[in-house]
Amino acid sequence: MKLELRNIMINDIVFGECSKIQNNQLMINPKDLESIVLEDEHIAEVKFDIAKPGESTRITPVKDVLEPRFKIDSESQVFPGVASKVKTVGEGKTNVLKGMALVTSGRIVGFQEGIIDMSGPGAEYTPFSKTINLVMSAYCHEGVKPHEHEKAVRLAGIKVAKFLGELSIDVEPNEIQVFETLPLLQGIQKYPDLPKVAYVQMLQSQGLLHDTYVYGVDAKTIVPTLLYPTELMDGAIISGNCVSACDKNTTYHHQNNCVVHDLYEKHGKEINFVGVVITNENVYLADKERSSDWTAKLVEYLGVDGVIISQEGFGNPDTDLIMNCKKIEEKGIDTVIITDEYAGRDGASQSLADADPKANAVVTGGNANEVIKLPPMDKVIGHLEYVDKIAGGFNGSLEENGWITVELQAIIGATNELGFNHLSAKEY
């Protein structure tokens, strides 16, 4: 498949009369998607702000992040199985605006949702930080049940998102970039002497509210499969998680996963990236052993020399990641993994529920237990009555004054283990 992301920069966002593009500058008028979202009938009311980096504003509670795309010249259309006709993605040419973001909020739903600051400290330890925010509050009528709030504000980014992606049907682009991975036999015999290699994408998957999307299904029912890596660019896979914020893969995570552009950029020079292979996380242990076994089986199939494996979320699906792991090394495969660590706020305590000698190339995306504190800012889009239950807060966390202390896992990506952080650590 060969992709071609059309690159539209937005340097800002500001609301008017119409919703268009124009020089850079993305104009909105709120009505146009207020309508779209009021049409389902869970959500009674929703709001929009803009949120710029450097500003003294606080998002919360995060839901999910989003980047706006849409497909110009093809049956295809970007989130399929959700936004569109289930058709595959990854090929053709695609818009993507550049520069900003869709962040989703509205009341908490799974107690795990985050916090974004776009100034201060916190703001060194998320990416939309940086990132020029629209930010979509959508509230649900009472009585709405969880997965159903959850649903119908997922859905609603989504539609939001599309609708903005649209609006760049007749724009030029400042950047093309192409990325291309041929069937499997045409790639190796392109590369013959370049170590072949793959990626192994675990997607959170691991009851109610931990939810993961592959063209539209839920990752639980899936079992490992195979993905061209252009899939994933254009919205094949979107975040439905109320986990964790600081390692939660968001749908903005998924579109630029930073594992998939860093293996296409040593792509013919020094490697041949062959695919990428989707598994699920498992609650119970014989899900766990069919999902790596079929994991381990698709890694030896394509024949490749290593592979690089991510995780999302901790504790239980890091026996999924630790099997993941053991099962391909077993096969001749050399492995490299990427996590996260909840290792105690001194950093003394063990950093994953599982392990094996056979992990010993692990790439870390920091401490999740790390404790921040936070200054008051001076505009709060969302609310701050769920500091203290958000995961990473406590009962004080918010305090009157109005700073908050928080573990770094209150932080939207503050640990994210596909490697979209400025975290880590080293072995001396």
Second form
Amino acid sequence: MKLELRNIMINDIVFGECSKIQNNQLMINPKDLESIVLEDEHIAEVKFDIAKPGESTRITPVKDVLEPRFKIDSESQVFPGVASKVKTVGEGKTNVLKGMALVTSGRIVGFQEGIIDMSGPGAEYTPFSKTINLVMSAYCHEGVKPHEHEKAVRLAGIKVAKFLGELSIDVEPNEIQVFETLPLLQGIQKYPDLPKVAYVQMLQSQGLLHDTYVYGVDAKTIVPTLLYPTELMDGAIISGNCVSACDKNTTYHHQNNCVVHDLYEKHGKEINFVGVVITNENVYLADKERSSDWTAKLVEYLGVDGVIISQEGFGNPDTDLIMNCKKIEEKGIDTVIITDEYAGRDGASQSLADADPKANAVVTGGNANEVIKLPPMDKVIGHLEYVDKIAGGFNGSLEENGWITVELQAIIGATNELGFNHLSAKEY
Amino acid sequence: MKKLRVVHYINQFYAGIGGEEKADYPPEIREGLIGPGQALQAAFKEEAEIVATVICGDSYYNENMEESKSQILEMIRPYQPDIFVAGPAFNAGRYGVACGDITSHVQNELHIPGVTGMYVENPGVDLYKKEVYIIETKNSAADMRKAAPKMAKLVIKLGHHQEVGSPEEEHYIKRGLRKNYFADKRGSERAVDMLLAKLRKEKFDTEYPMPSFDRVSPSPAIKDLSQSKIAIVTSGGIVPKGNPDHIESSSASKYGTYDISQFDDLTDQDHETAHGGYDPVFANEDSDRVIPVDVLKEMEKEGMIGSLHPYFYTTTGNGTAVANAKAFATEIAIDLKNHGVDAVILTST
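Follow the form predicted alone with the form predicted in complex with the partner chain, if you could.
Shown next: the complete complex, the earlier chain at its head.
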């Protein structure tokens, strides 16, 4: 499977009379987007704002972040099974609006929606302080239940992202990147001397607002399976969860999965990257046993020498992470796991809820309990009053002078477990 | 910068008083430096001065810890030091324990920072490394020439309240504290590099060495439920409506103890969850789903259980540090024992 990503640099976003992309500028007529969002009967009102890197702007509570993409030469389309027909993606040509992101916000659904600061100390911890953000704040009617609220905003975000991507249909890209993965046996023949490596991606599926969708299917209900890495780039996996902001994978993270990109970087040179195994993080023990057994079985069947395993969330999924690691190591296959830590505000506690000596190669996204002070911002998109309530916040987080004291947990993507950031932790 | 005032602690052997036969020597303080203080003073150059030296026999200290500590603190106080140094103790076990213990008390009670030095296998290391900076030394006094400059450097930094670097930079034994930093490469690239090293059987450094876990063996089964007092403890975050003690939705710093003697059934009028790790709808509709008060009250009436303890204990398990959870559990267990509780139903979410 071969995919051409055609990056169109977006250097500016403005509101205007019509919606178009010209000279690397995205112009939006908010009315075009409103009509898409208000198609959903649960949503009463929607507003759009623009937030740029370096501005004194805070966005909260943030639900999801998406990158507008659109496929220009195939019958399949981005976000298959959700915003487009169910048709296998990952092949052909896909336009990408690079340098921008769609951020979805509004009132809080659960406890676990986060903060994006466009400048100041908080900005260093989130990748979305570096993108020009179009912020969609969607408000549901009174009486809409939390899970209906989550779903309505999730689908609205997906549809708006697709609409924005489609604006690029006739735009020439600034840069083209090509990614190719051959069918397994051909790939192995092509690089007989390179170590074979697979990527095991664990998807948040604890349920009750902790969900992920694969081609529209709730990941709770899948058994571990195989994907070509390029399928992720076309939105095969989308986020539907309100897990702690710091280590949930937004849809943007799935589209730009950095493990996939960094494995491709060494593919054909130092390793042979054969594909992706996706698995879930269900809460029942029988599901955990089945999924970790199957994951180990699939990587054994692929005949790989090593795997990278990435996690999403913390606590309960730590058990899935360790089960996957242990069972794969027991098959004689080398593993590296990517996780983050909850070592307490002082850093003195155990970082994970489960552990095993076989997990001897760990990459950490940092201690999510570490506390940060965020100065007041001139502009707030959204609602600051939830800061005391979100995961990582505490009573008194929001001070009268506008300062916010929170754990990194409250910042979108701060301790990402795909390894999206430079943040790490070490022992002092 | 001003010249720092240092008080140094050594044992009877390094003071030249004697070996094992003098190990019961009681504490005393002398003006100026003695013995290994010379090497430290040389390393301080003009930046610090050892103004007094405390001497105490190793057996005396270890056998009379409370008393020795109090006497020594009172001896140090009038010298008003900026910083305290003990040892180094190298591989001497009782000396190591004394150095670690007195340094931690000087820090906690006199609020004066301290430094000591030990060989990594000295029993004082595991006891005190979390509280005290322990410069890593070799296992004999022959290492003093190398240990002294390392100790001196950290003494001067701490004395001036400057930021202390990593264990590698400052040569102290790791204290078990996790601290964030920005690495040169992003995490996924570090993971690919680590996997390549592992595949090639090359050396690699895991970023988080796995801890060893506590395993708790369950108590023997209860013989007669109808004579037993049962209590409920939960990490599911159930609280009286309004969360009166503001238990955090995640990373809880406290737990609550609430009276349920007046309730036969919890409803959305009186209870809810504070937990931020799951969709609260079902728990808020009926908190009995997380703590089964309704069923236990019925069992109490039917005589199936002796009684239900009138209080339940609750916190949110979501992201809560193990150290906090342990501290809550210790207090809760004492309270349960004091109330004659025989068994506990622990519920999580």
